[in-house]
Amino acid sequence: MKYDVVVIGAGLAGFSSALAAVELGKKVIVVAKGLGNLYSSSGYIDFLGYYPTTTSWPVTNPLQALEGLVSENPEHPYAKVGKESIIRSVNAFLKASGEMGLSYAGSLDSNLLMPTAAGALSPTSLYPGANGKDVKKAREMVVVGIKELIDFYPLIVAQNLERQLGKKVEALWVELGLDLGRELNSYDLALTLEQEKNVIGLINKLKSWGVKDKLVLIPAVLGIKDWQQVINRLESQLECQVMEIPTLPPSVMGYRLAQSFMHYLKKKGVEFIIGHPVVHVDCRAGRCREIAIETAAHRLKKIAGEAFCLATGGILGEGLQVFPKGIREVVFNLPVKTAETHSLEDFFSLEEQPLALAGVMTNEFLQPVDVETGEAALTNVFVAGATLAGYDPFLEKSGNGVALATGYRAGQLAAGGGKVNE
């Protein structure tokens, strides 16, 4: 079977590539060895949280800050993509999120500070619409912990929020009386809250604590499919506002985004093969003609394509493998740009860690280039997401933003044969 665009990788960058290509009427397939990192992510999309990275003050206007970033670092993925393409990717995602039943809100014009599972305030640009509450403006807040849930401690969250916001934040424990013989992770608990009796139990428990007119911060466990209805019920019956906090993996908010996005792409006609890594590529004369995966029966299944989007992730996603004498890109064995020193002595330094900057160098069309000559190594391969070199997603807090923007641009370029079909 031959496809117009073959996307390798099932994270946000891969999904964004597939979205762009299928919007242009192309026959698209997504191939990946695993489910991607969305399932463990917060579900938020952070375009630029800190710039310069040595500052402790979060960016208030990402789009404005991007101008300075791009001018100072022309090798940054955002510089390769460009402002207009970044805006286009955001608009496409917001439109798709509404159509997939998981409406996101926010913009590139402002960051909203969102509480993490530890109570840190993290700047983000795009977020589920139900979470569009500003904790800085809330007069009274209460952090709710559920005793059956592991790894969420409301008192710690409340104390950290108090320190950052300079106002009182309450903390309380709720026990739902679930007798499952073990502690539950966030996904387990979200499944139990798909049941009516458990939702009623949660509402009754919170009523007894008196949360009227307060902003209730609760771990993201309010259901896998019907969380919006649960939130609406809580807000209506308790006369309060409700905001979910992303949990440690497995992340329900990340799961919702991953599942909703995948189902949406399938409805658009995108095909998926998940669970099989690429084990062979056929590249000749500067172009890739086909890739091959190994099936469960240990046979090679060949997949031919006119163009390919590489979105397998960085070192953490195993799209790049670290060896004692260098770093290797795992699919096409593309050249990887690295520093002589992989890390600073101070691991917690606010300076960029050299290893975080490692990745595949590309030209303005996101085609991989030879590190020495700068010439395109494969003209019909377009690289996106954490596989790219030239940025530190951790210090910048830009990982999902880069994934979305470069993924969408790569998908457009792949669909247009090197030129975007406007």
Ligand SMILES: Cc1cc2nc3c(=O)[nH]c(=O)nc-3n(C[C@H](O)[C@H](O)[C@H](O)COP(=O)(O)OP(=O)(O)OC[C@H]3O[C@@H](n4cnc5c(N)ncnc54)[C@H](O)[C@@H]3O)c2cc1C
Contents of the next structure:
Amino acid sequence: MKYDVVVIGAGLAGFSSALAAVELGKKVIVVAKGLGNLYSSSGYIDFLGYYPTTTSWPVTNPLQALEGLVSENPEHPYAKVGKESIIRSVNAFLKASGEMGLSYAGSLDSNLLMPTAAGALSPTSLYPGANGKDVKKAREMVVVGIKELIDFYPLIVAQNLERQLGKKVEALWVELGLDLGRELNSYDLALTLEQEKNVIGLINKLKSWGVKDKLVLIPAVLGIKDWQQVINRLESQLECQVMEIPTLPPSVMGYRLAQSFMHYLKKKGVEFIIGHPVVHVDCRAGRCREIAIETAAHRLKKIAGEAFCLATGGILGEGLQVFPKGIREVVFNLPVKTAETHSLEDFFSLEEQPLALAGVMTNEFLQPVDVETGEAALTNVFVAGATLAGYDPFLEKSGNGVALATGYRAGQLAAGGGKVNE
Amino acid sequence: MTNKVQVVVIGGGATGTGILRDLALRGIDCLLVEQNDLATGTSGRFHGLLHSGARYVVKDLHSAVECIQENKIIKEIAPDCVEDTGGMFIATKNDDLSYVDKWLEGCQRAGINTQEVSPREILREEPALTPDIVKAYLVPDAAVDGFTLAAANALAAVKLGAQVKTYTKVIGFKKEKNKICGVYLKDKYTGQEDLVSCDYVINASGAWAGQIAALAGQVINITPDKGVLVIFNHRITNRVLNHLRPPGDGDIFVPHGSVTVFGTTSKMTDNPEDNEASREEVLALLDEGTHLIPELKDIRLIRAFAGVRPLYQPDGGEVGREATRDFSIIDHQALTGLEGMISVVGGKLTTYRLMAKAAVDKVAPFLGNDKPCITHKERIYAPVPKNTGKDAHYLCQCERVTKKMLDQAVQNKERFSLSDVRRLTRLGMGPCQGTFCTFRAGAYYHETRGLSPEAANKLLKDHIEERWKGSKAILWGQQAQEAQLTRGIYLGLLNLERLDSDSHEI
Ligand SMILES: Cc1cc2nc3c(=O)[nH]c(=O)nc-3n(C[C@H](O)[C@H](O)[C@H](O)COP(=O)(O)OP(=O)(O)OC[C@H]3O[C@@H](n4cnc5c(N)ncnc54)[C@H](O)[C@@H]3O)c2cc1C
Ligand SMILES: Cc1cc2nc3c(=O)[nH]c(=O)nc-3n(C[C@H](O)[C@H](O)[C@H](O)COP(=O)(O)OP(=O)(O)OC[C@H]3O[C@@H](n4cnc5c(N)ncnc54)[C@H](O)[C@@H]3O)c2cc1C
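So that was the form predicted on its own. Now I'd like the form predicted in complex with this ligand, please.
Whole complex next, starting from this chain.
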């Protein structure tokens, strides 16, 4: 079977590549070893929250900050793709998200400060359906914890928010009475809130507390599929506003995005094979012709393509494997830019961690290059997402943004058949 | 606090807490001071092997005999602190088999039961072992939890009226003529200084014993000896595994709960606080370990650290592995004429009770006390009992820690860190190394203990930093991945690094 574009990796970068390629009318397949990191991450798409990383001022206008970054830091993935590409990826995503029934809101012109499960405020650009809800503007707020959930504690959230926002924030525990004999994580709880009686239970508990006219901050567990309806019901019956706070993994918000995005791409004709690693590649004369995945019975299935997007997710996604000395890129054995030491002294340092900066170096066409010479190692392979070198997503708050922007650009370049001549 | 006691014990490790309990059981009024939390010295940075003595039978028969006697006693009196895993000694085809005969003879002389099992049988029971086994013997080794042991000894003593002051450092002695009559203390949190009068001081400060002695103008020849240990994310074997060869580096694996502790090395150091392991030291250790566990390098490492042995050489004799593992009671009066102080040095955790007995036997007569030691007759109990299984709501899933256990761990404590809690409950010691439970425990204490949000944020961040220290040297393979996940959660998702520093005036 031969495809125009073969995307390796089913995270946000891989999805974004597939979106760009399928929009250009290409025959696309996504192959991946497993599910991507959206299932752990918040579901927010952060573009740039802090720049430089050591500042204590969150970025207010990401687009403006990105302009600075692109000119000052040429090794950063954003600099490789440039501002116009970043904007294109956002527009394409916002449009697609509407079509997939999961409307995201926000823009690159301003960051919104979102409350975290620790009660910090974290700057983000795109977020699901929370349009118009803003903890800075809300007059009265109440943070709601659900006793059955092990990963959310409303009082610390409320008190930390109160200190930063300089206004009173209430905290409240509700117990849904679902004794399943063990603690629940966010995904478990979201499943139970797919059941009508539990939603009614939650509404009744909140009614007795009185949340009218307040902004209710609640962990992101309000159902997996019908969450928007659940929020609408809460808002209309309690006459309040409801905003979900992303929780520790497994992340329900991220799960919703991953699932919706994948269904959407499937409808557009993208094929998926998930669950099998790429174990073999056939590259000759600077081009990749074919990859092979290992299926259940140790059999190899070959997949040929005109062009390939490598979106294997870096160290966490297992696209990069770390050894005591050195780092390996697992699919193509591409050159990896590594650091001498793997770690800094302090975990909470505001300096970028060497291990986060490591990754595959590319040219401006996202083609992998030799670390020393800068020459393209493969001309029809385009690298995207966390596998890229040159940025620390966790400090600058740019993980999903880089995945979206570089993924989209990689997909477009790959859709050009790997011939780069824009 | 009363500012006068009969005896001040310095050091809250196995030895010091053992001494405190022995004193209290004989009705002596006593106080223990420890500069950090209990078992934060070598007693919390060791292998966790309750020796059967078999390791020492060839070179140090006397130590071996002490070990097997104490091994039996500790299993009886401290079942909360011991996991009776049993142990095995394995010789491979590359080992010198003439050593096996010497070893068997030594075990017999020391009174240590050995039971030979066929290589096939042991491989069936312990499939991670190398197929190159030629000889295998079972011995009564066990795993011991040094944190719980120190805490249980201290608790037993406190119930009898003894006092314990943690986070209190000894900074000097008050002498009258040539006799110690008081100890100067400094509170680590408040910086406040204090004097406690006493009739006697027992220096049980392990690798720091030379420093303490120096405060009293005494010289003790302690050679601190550093040993590196690593922790793997699961039980590689069910029994303690020893390499049947002359004691060397990287030849013991001890299963503890859900993990395995492997080591160790032996290297002279001049600093008792030299407790970080380097990447090179870890790699050398792993090379050794593959002789027994061929797949060792594929198993996920979750932590690397080091402890410092308080080796003592009365006459400046052997160092490192050649040095004796025996203990000594140094009578400063006999040495220099200084009255009112002894130092207890050397030894092993396994023989802590014996060391305590010898120390108290020496001191009691000066206090006019002739009661016998009864520490081998009464049980001691962990302050935070393990969850018995009725409550299945875990806050730390790896180590099955419940909210009730968290409550018990901080009972009667004004100040605590999550590390203090960890030592009593094993919170965050399992495969995820605190990635999930640190957040939960920090928030839980914030609410139940009425902490300020600043204090709660600090509690949480300090613990993540502390866990990071142990994983920095081993950031490869799955542990590198886990480290990224932890950063993803605490920085990417929670934005904790900015919580108390961000400027918000948008
Ligand atoms: C806990 C956590 C919270 C986060 N929160 C946020 C946040 O709030 N906002 C934000 O913007 N970012 C956040 N991030 C960062 C963000 O999630 C990542 O930077 C981003 O998702 C990376 O996307 P990716 O597509 O490059 O990689 P991934 O999502 O990791 O996808 C990699 C894919 O490649 C596949 N793969 C790997 N190896 C192979 C192989 N050999 N063969 C085939 N397939 C393979 C994997 O199975 C997977 O499908 C968070 C991260 C974490 C860990
Ligand atoms: C790597 C390694 C592995 C080992 N493995 C084993 C094993 O498997 N089995 C075994 O039986 N033994 C083992 N040992 C030996 C054993 O751990 C030690 O012998 C034992 O823990 C020593 O206990 P201690 O109470 O004497 O010293 P410590 O536990 O070190 O206690 C001394 C205490 O004194 C405190 N202190 C120091 N200065 C001051 C001051 N100024 N004021 C107040 N307090 C002070 C310190 O903070 C410390 O907590 C091992 C040792 C090492 C290094």
